[in-house]
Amino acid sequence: MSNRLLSWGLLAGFAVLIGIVAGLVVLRPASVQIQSGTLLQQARPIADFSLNGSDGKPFTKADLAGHWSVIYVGYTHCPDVCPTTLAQLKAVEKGLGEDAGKIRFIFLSIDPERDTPEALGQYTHYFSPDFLAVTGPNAQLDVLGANLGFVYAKVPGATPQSYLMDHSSALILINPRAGLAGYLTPPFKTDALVSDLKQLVEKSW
């Protein structure tokens, strides 16, 4: 399969997921409205999963409870979008001030073949020592992708180890009850992201 066909297939899959999300979303009359994406009318439950943290410990659904989480899907060999987005999230973390401690930023690698826990930790902590990094077997990633609404695909390179990974670019919002709450979608603006996340933290939604 050509790289172009893989990219089109990825885009088509993401379009289907966006359509599903759109069917679950309405204009909320509630006090929380965000600029950077979409909140679901009702948070969607997430099935249990088991991933590996960069600290060598298991990372499960229980680790998402008790705080807001922002998940970014990517991989350490990403040439452009991933480091750019993580650098922007670092600026968002700084802009949140005291509220930063109430939100977890999680880098979810969809490249377990190359992204060992050690490599993930080194890469992610370059941007912020407080960012978390996790990955897991493709079977677990596929199930989690179906739950959270992200897709990914390997794009072969010139050598077996020079492949790229196409992946969804939206940030995934998880509420303190470990439910899927919505998506923050590019193009990202740091000030808007900070404002939106402050709202979510400060208001009981």
Given for the second form:
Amino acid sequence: MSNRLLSWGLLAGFAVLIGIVAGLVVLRPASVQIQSGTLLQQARPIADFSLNGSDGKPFTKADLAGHWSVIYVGYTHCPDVCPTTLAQLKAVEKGLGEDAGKIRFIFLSIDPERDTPEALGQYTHYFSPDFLAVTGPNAQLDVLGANLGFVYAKVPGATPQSYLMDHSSALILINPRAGLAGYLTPPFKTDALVSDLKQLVEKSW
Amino acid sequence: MSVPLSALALLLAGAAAAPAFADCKGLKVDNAWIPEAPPVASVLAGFASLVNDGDQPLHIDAVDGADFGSVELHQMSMEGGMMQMRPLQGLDLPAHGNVALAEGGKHLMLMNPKHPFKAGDASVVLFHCGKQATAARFTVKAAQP
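Could you drop in the structure for the form predicted together with its partner chain? We only have the form predicted alone so far.
Following is the full complex, with the preceding chain placed first.
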């Protein structure tokens, strides 16, 4: 019957349409937009490196895989912006709720001369016991800096021990494949950081 | 000069004795506070509003406090994505003018605290202008992100 043929035809048409829509949804290009910074169009691979964690263990590229990471570059002799940023990251961690478990916050000290891993850990864990604290020899920090796009420089102070460190201010985003995904740039707003990070962890990269 | 004045600061902090030195004429230090930092921190920040009520400009040439190994004045700035800090050689306060020591700008570097500070604690800091000095009480408060 022609009616029956028409029904089958309509059904087939629907199936094709559903297929096309489904294909569009699945194959849709990444469209995560963040408010607090910039995502690279394509994540950039990172060369191997070896730093020291505050737990006494080496901290390497393998420690960046399997979860999102937010790296904050600073040093503990910075009394103004560094503790403020760490306190803000603590607020972000709280705001993320359950999603916080999917992100590692890492305080990376570029002042290994004064920040021993142990002291760095005590300083960092004051803000959150879940934050990681890492540092390492300058040669390794330089390799990582070239890969992640951060820079730092030692500036003489009033005394040899009170030297200062200039350093990049952006938070560095690392995806679960241990690739450089982008940057979050100041001034930081807690709510915006929370919503950006939620978006990123909810998207499977 | 700074040694006897530090001793005086200690006296002032401990016994609230009247300072035996003249105040910097016209200098007022308001809202002086220290953001609470991890107990292991070897540097704390000091923030305040400095007001010169006098008819003469003031130059603050040194800052110290009995609770700290030394105190420096620093200027923080953000240049091209870089966080930078530079030591300042004193502070100038014009007549009837003011200078803010605030987050993200000028601040005190309270170096090598002699004991850990927690919210609610206080410390006396001396602002020197030539032979005079003004004592100010800084209170420690939880840092607000």
